[in-house]
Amino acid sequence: MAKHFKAPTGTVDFLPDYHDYFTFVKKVIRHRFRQSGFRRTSTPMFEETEVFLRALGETNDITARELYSFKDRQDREYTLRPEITTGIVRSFIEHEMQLEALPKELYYIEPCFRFERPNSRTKRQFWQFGAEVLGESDPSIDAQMMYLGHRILKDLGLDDICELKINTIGSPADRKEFFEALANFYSGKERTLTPESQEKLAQKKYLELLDPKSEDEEILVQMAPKITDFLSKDSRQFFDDVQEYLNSFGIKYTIDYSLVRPLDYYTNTVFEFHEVGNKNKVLVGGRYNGLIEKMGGPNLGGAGFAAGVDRIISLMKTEGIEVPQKDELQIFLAATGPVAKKHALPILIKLREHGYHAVGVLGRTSMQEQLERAQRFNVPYTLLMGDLEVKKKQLIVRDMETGKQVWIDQDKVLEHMDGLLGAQVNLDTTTDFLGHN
RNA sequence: GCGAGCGUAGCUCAGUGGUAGAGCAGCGGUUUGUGGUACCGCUGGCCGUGGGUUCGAUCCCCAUCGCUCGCCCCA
């Protein structure tokens, strides 16, 4: 036997059952983003590796072991995008969007790639959706992003199992002093830290030390200097304003000073919705005021959030949330005999254009074969046409559940099926989708 | 990057140091213009791959690849 091919390690086929959910999720996302003035954008699936190294930083776990990189036939270094923000910022700069009306509000639903060890929650190719607001740094934007995230989760039925946490990590200037204080504080206490944290300390990744990895570290973090003591007047005001806006529309949140991001580009606000009772992130975001300039563009602020579609769908399934199924077949048209087959196809097309989901006129034409197929397609009704029916211009309507059959005239088929299945919502068959005759 | 488990028929799995079994699926029949249920029959496997131990390995050992599940991480 020939070799069986498989989907590459860490990838999965997104089969029709997945798309039942995906279609619904996309519909919600599009609706909520459009409502808020966002427009959809797409960037290439891969960029020069340098683009990601610049944006994400060169010395962290993410760039060291999670980038899906390759050389092309001309020896250029490329990387499949691990997230979308970087590409959008590159695109913003390349197309000089700062000359357009600001803020630029963009959203996306795109596949991303990370070179991970695959498990039930992590794959190497996965879908992300998210939004970016570029060219404006008002705290109201941050609050609006959180509202949008919340609103989408609510539409998907997940708001009850997700909680919002927020924090501020200040400006780079604020952090400079804060980090010096942290360095002093941890000096001499290295042995209390886990080996991983000792490494973070050595690499001066002070922010990541704020997320404790052991009970000892938790105690240390509580005693350690707090970012709030080092915030400039502006940064403090900004964070206060964000909270005031959040309060103004009554969204629930808690402040969590251990909430940080491993990437260089965040400033001020960071937030995440995670599952209640564990740390599994569902939707994460924050402000990144230095990123556009760092990528070679104008000195403009930005904020955004992102969420994994696959994780959301699996949560919906766990929660027993069902989505509308619009692909169910309604009619199987069984033609028994070669003559009937020729006569049946126009009827099948007529049924479809009337709005029915119909299949048929397939395969061998024995009655048994036809009914077996109809049964496997799980249709409520089968229309049977043999040579006898062709001659009489009739067909048989068989109720697949009861087995009851009635003979009707072929030119009454639409009225008859409407009586059984209800009138169909259909496009006018004399026009195309754009309304042209 | 670390750890655990599993690779036997299309699928789900059992099994034994002496070259393999069940259920489901598939195909055919009981039923030549009528599906589902039932009964009968048939097809189907280099026991993941490579090496080692052994008279002999699907089984024991080593390696390798693949899958699954954790951990780290999760932009």
Second form
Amino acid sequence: MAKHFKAPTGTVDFLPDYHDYFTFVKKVIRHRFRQSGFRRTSTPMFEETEVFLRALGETNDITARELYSFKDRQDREYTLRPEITTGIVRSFIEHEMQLEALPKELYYIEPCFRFERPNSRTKRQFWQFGAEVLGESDPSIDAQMMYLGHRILKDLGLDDICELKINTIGSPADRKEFFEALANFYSGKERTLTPESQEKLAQKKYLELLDPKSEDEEILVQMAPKITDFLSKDSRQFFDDVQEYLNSFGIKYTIDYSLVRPLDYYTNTVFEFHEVGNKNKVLVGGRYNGLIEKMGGPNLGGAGFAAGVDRIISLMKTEGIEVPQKDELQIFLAATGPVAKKHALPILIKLREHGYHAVGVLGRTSMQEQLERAQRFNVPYTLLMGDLEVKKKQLIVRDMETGKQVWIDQDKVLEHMDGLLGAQVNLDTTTDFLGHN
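Switch from the form predicted in complex with the RNA to the form predicted alone and print that structure.
Only one chain is given; partner chains and other molecules are left out.
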């Protein structure tokens, strides 16, 4: 017996029903980004492995356990991208975008790959969308990024089930004093930590300790020193300004002092939208003023956010959010016999060119079998043609719900169907779901 193949572990097939959601989400994303002056960019699906090691660090969890790395036939090390920001920053530097008008506002909708244990929320291949603003450090940008994330979630019907948490992790100089205080605080409390957190403490990954893994760790985080106690005047003012801008937008948010980013190039603002009532992240972001310089570019600011498309679609389905879709078939053209099929095929093409979603002129089956097929396609109308209709230069229009049918002249088919279904236009020129090209 031949082997039955399945999709690789951690991957899924995107079936047509899923693409209804995927298409809608992409249209919402594109509209909001373009409205805000962002332009779309794409980077290669794989980069030199050193690119990610430089950006993320060799001891980061992603680089330590989740990279899909390989050697090519010339023994060069490459890695499938686990995230998009690093590639965009590499592209920014390579193409000298700092010589153009700044800041550079870029967005993306791209697949990523991580070798992690797959479950209902994580996959080894997943789609991610996000935005990067490169070349400027301004609290108004951080606030605008949060507003943009909020607006996209609102467009998708998820704003009521997502809440915004914000924090600041200050500058590298602020964190140096903060880390010393954390080291003193956790000294002697190692037994209270999970083995994973004990390892983080030994590696001096202090920010990651603020993401508790147990109830005991949650209590310790509440008791531990806060980064806000170590902020410089400039860092404190930056965070205050971010909050003032958010308040002017009328966006609800909560300051969460345990909210951090484990990568050392992050500075100042960090934020995330997560599901109300749990810690499931939906959209995360922050400022990373150290990344461009760390990657070998000029000392310029950067900020961005990212979200998993698959997770968002899963949330929409859970919440019962339906999306419009334009793929429903409207007409089935049934033709029996070689003569009828030759006359019916140009009519089918004419219907499609006019803008209708039409299928038919399929196989060598009887009229009854084709009507049964039309029912499975769930079309509202079926057009019937046989040798008699060819001679009369007519065809039959059958209402699939009522069973009623009428004879019409073949050259009147577009006019008649427009009367039944409404005048159509070529779908290439129609506007998207939001009313924008």
